[in-house]
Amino acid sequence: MTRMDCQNVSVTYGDKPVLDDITVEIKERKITALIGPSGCGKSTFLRCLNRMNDSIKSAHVTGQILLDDEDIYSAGYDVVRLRQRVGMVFQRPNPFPQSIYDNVAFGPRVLGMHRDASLDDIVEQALQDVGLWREIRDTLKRDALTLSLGQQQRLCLARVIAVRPEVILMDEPASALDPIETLRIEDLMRELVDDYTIAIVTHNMQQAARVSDWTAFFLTDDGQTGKLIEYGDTGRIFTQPQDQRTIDYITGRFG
């Protein structure tokens, strides 16, 4: 079942084309990996899925991205609501300069979710979901910036989960982490996909092969404009790709 249906999506920054005619389905409760060399538009496409590119004045997006059969780029679409439903974890951890507790509680407070459930319960559940609760339950008032990088990244994931999204976007979430914390993030993704739809940008081919169910390979023909070369079941993409460029990339001949 498709959770987000992306049809003929193109992006320009001013007069510069960045993505051209991308058609991809983000499958419900599956992990979709976006792979490809630097500069091919993977992160730009990921940001299209919750309209993060709106913050770039020169960015212009065409095509359709449907969530529950509604185009998220249609006039009057509630972007605040969209970003609750489609949360994002960035490449480097970006906790707020506040306590651990206040980081996780921030979204539920703003959205008024604590009126229907105990804020303490929401925070505890989110931290449990990312495997942090046992590590920091006695120091919730501690400054979040004193946590290790790996803990900070899991805290940022807890902050997203706390507002009960439907889709989680992850832009190279383990690239700044050591191998142990990277494995924790990968294990978390496989646990969370039982309840969430996940799309991840990664340069790590082994990671994409390990954690994802579907893979989309992006590439530029002219060094500027990203195009979708191949999309399909991860097992097939990594063992029987249909395009020679996919074979060359995943076997390390370029990129």
Second form
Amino acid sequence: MTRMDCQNVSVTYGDKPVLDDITVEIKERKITALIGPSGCGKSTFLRCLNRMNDSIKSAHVTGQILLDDEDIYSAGYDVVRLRQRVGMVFQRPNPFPQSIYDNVAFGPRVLGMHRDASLDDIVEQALQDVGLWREIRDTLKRDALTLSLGQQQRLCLARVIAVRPEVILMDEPASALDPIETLRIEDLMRELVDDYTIAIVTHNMQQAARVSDWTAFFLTDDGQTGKLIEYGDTGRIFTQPQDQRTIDYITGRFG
Amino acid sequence: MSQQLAQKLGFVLLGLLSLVVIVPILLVIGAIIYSGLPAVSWEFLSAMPRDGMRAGGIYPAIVGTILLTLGTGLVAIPVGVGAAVYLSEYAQDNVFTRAIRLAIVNLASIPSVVYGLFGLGLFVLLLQFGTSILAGSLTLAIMTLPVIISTSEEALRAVPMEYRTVSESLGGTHWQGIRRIVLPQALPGIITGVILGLLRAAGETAPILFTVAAFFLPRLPQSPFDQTMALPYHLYVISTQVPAMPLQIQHGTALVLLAFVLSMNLVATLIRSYFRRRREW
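Starting from the form predicted alone, produce the coordinates for the form predicted in complex with the partner chain.
To see the whole picture, the full complex is given below, headed by that same chain.
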């Protein structure tokens, strides 16, 4: 089933086209990997999915991105609500300079979720979901920035999960982490995909091959405008790519 | 000349230059303490002036300065911090906001006696607050605003953009991100700016000259519409307007004013280090 249906999405910064005519389906409870070399627009595309490009004034998005049959770029669409439904984990771990507890509780607090369930329970559940609970249950009042980078990134994931989103976007979530921490994040993604739809941007082809169910390969041929070259089942993309450029990229001839 | 020697000479020279900065401050403070301390007693701090202010205490002036500082803060802090939040978090870069910024910079460079005249014209006469604590506080608040606005705005801008982005990515509104993340982060800087501004207000004479200060008022103010004595103006009066004034009382008054200002400074430093320690980095 398709969770987010992106049809003919194009993005321009001012008069500079950065993404041209992208049509991709983000499948329900699957991991979709967006791969491609630097500057191919894959992060830009990811940020379209929860409208994080809105803050860039010159950015202009055309095409349709449907969530529950509603175009998230339609006039009057509730962006705050969209971001609760489509959460995001960033490239560098970026916990707020507050306690571990306050970090996870941030979303539930601003959304008023604690009126229905105890905040303590929400925080505990989210930390358990990312495998942090055992490690830090006794130090919840500590500053989040005292955690290791890998723990910080999992905390950021817990912070998103606490909001109970439907889709989680990850923008190269492991690129600042060491191999062991990277593996933990990947394992975590495989566990979370039972409950969440995940889209991940990654530079790392092995990572895409290891964790994802679907893969979209982006490329730019003029160094400016990103295009979707191939999209399909991850197994097929990596074993029987149709396009010569995909073959070249995944066999490491460039990128 | 060898490189090492040149470097040593440079260090010595720079060290001497910083001494030049410190020495006059220490001399002034030392002189005031030396000649003022004998005058300071419990009676000096807690009694009304007597004998045409040549004896007794300076109690009403101390109370007046504290009241004026509080009144200034009451007006200047919400307005100043609010303006800083607007400029840093909401304002677009356009002609209007550039005009505001230009106005703030210019306000900061206006001589304080001009603020005094402005306060006289607007608050005392036009709005008919009379010569009163209200008029004086408002005048001092306007003078303090540029300091509070620019230091607070700087503190807000120093908070990484990323936190605002993350807050929005979690479904927070713009304001929720500001209130829960940005403002707490900027708070130490804002507090520093606020206290610096209030310090200046507490020590100024010219703005209160026409708007609130009483030459001699041997009782405490009863309402915001009363006049009051204040330390800086009192010091000016007893130094220039009263014949046969014992020097000790002048220096004692200066010492009390200095102690008041320095202790506020100390409080600012303590608050800042408290916030730093709580953040543990």
